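Below sits a lone chain in structure tokens, taken as the form predicted on its own.
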Amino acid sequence: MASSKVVILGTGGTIAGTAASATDAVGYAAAQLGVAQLVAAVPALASRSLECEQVAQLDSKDMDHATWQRLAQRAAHHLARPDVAGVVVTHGTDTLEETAYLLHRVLAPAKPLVLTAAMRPATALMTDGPQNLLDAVTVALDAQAGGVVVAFGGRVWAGAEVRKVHTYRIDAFAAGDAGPLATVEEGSVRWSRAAPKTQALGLAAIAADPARWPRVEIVLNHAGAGGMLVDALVAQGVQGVVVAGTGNGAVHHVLEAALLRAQGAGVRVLRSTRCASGPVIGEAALPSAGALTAVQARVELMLQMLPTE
């Protein structure tokens, strides 16, 4: 028989933040309730198999590479737990895209880990982190669900393709060209299509002290552009540039030439694209991302320089 049981790993975020007034959706503060607190404010869970676990306590703005390994590891732990059909995590929009594709690389599960969030305080007069996390409970407890994916807004993304693309609306998320994975509708989970496969470099890949975690940093293309903050970064030590270049990847001669440089000094280097959607394609001097966004091209780019033990 399958299991029904669902552990819920709390790391903070708006879905956990809390304002003074139930009509102020901004000057709120993120992480200032428990997991276990968010889950008993859904009355529809109750009768759900569920065990919480507070990982980390944090606005997602502020979130760290200790935090994701220690994340990593807490929903590997769970995930290899015979009694359990899914994790979901708790987490703020800001970087949710980040984490959801490091995940996505590092354990890539065969059972759905589900990542939710909200755009609205749990105080707010019409919050939508209840609905959030009972509909990610929901896409854990789907035969069809596996792998990484983001579960929002009433839409499934994929970890792989997810991006924050509003600032304040509660459909804050798209997924570029590549659209939802599928739609949640009065508790049942309507499949579009599946996600995307990656083979999982597995816990290994993230188990150096996060201190030693590579640096690489991301600089912007854009009228004008020159080569000064590239030139900072190599004299300063940065092992790993991506830059989000204007329409197809396209970049400023002179920003050009100065990550050249740092490639020919043995700098990594990628190249996206600060458009929302759109891949980079085509041959240049630059190796491209793909249709990586930067912050995904960041995190790919690190966990490829990751120093083996």
Ligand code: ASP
The other form holds:
Amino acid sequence: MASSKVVILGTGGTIAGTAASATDAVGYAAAQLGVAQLVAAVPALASRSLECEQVAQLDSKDMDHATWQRLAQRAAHHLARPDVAGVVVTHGTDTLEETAYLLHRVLAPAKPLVLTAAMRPATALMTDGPQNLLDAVTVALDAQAGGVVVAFGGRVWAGAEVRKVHTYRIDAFAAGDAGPLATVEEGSVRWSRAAPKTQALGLAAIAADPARWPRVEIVLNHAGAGGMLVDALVAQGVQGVVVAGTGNGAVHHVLEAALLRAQGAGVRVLRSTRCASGPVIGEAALPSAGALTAVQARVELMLQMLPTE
Ligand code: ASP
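Condition change, the form predicted on its own to the form predicted in complex with this ligand:
Complete assembly follows, chain above in first position.
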């Protein structure tokens, strides 16, 4: 018989947030409720075979590498269990795309690893968390589901493509040019395409003490950009720099000169874009991050430089 258990890993976020008033959807504290409380608030989940584990309790703006390491380890542990069909992670929306990309590259699981979140706290008059959580469990149990995906706002996004595109609306995610993978409709999933695949790096790739993970920073191109930030980062021992270029990854000539100097000094540099959609195409003096957003490129560069022990 196919396994039907779903493990729900809690990490905090607005989905676990509370406000003093039900009409307050922005002035709230994230990461207040435990993951078991989130599940208990969704009557439709009572009939499901679920297991909850609190991996962290934070506002995802404060996400850190140690939490990523622990989350990846716990997700991998549960995904390896034969009685588990899939794993759901409740998360904040702010850095959801970074966590999703990291888990995609490190684990690339055959079973579904479904991240979900909410834009409104659990106490809001019309909160989006319970429906998103229910949809995430639906996706985790769907026979066609696999890999790292995000269930949010009635749609399923690829962990490799998803990005937050709005500051407060409940329809806050998109996937650049790619669009969603699927729609969740009244408890069933309608797939449009399969999630992009990758070769998993494996947990060993992120086994190093997080204090030793390489320092990779992001700088932005803009009118009047200079090299001061890059020079300061190099002086501080930065190991990688992602530049979010203008348009098709273009970089002001003064900033570019500083980045080339950094590269010459052994710092890895990747050129992304500050545009909300579209890959960086074509060659230039600095290597392109392709279709990766600046924050994804930062994760990618860090993963490529992590010490293996
Ligand atoms: N700051 C919150 C977080 O990322 C925002 C949210 O979850 O919507 O944890």
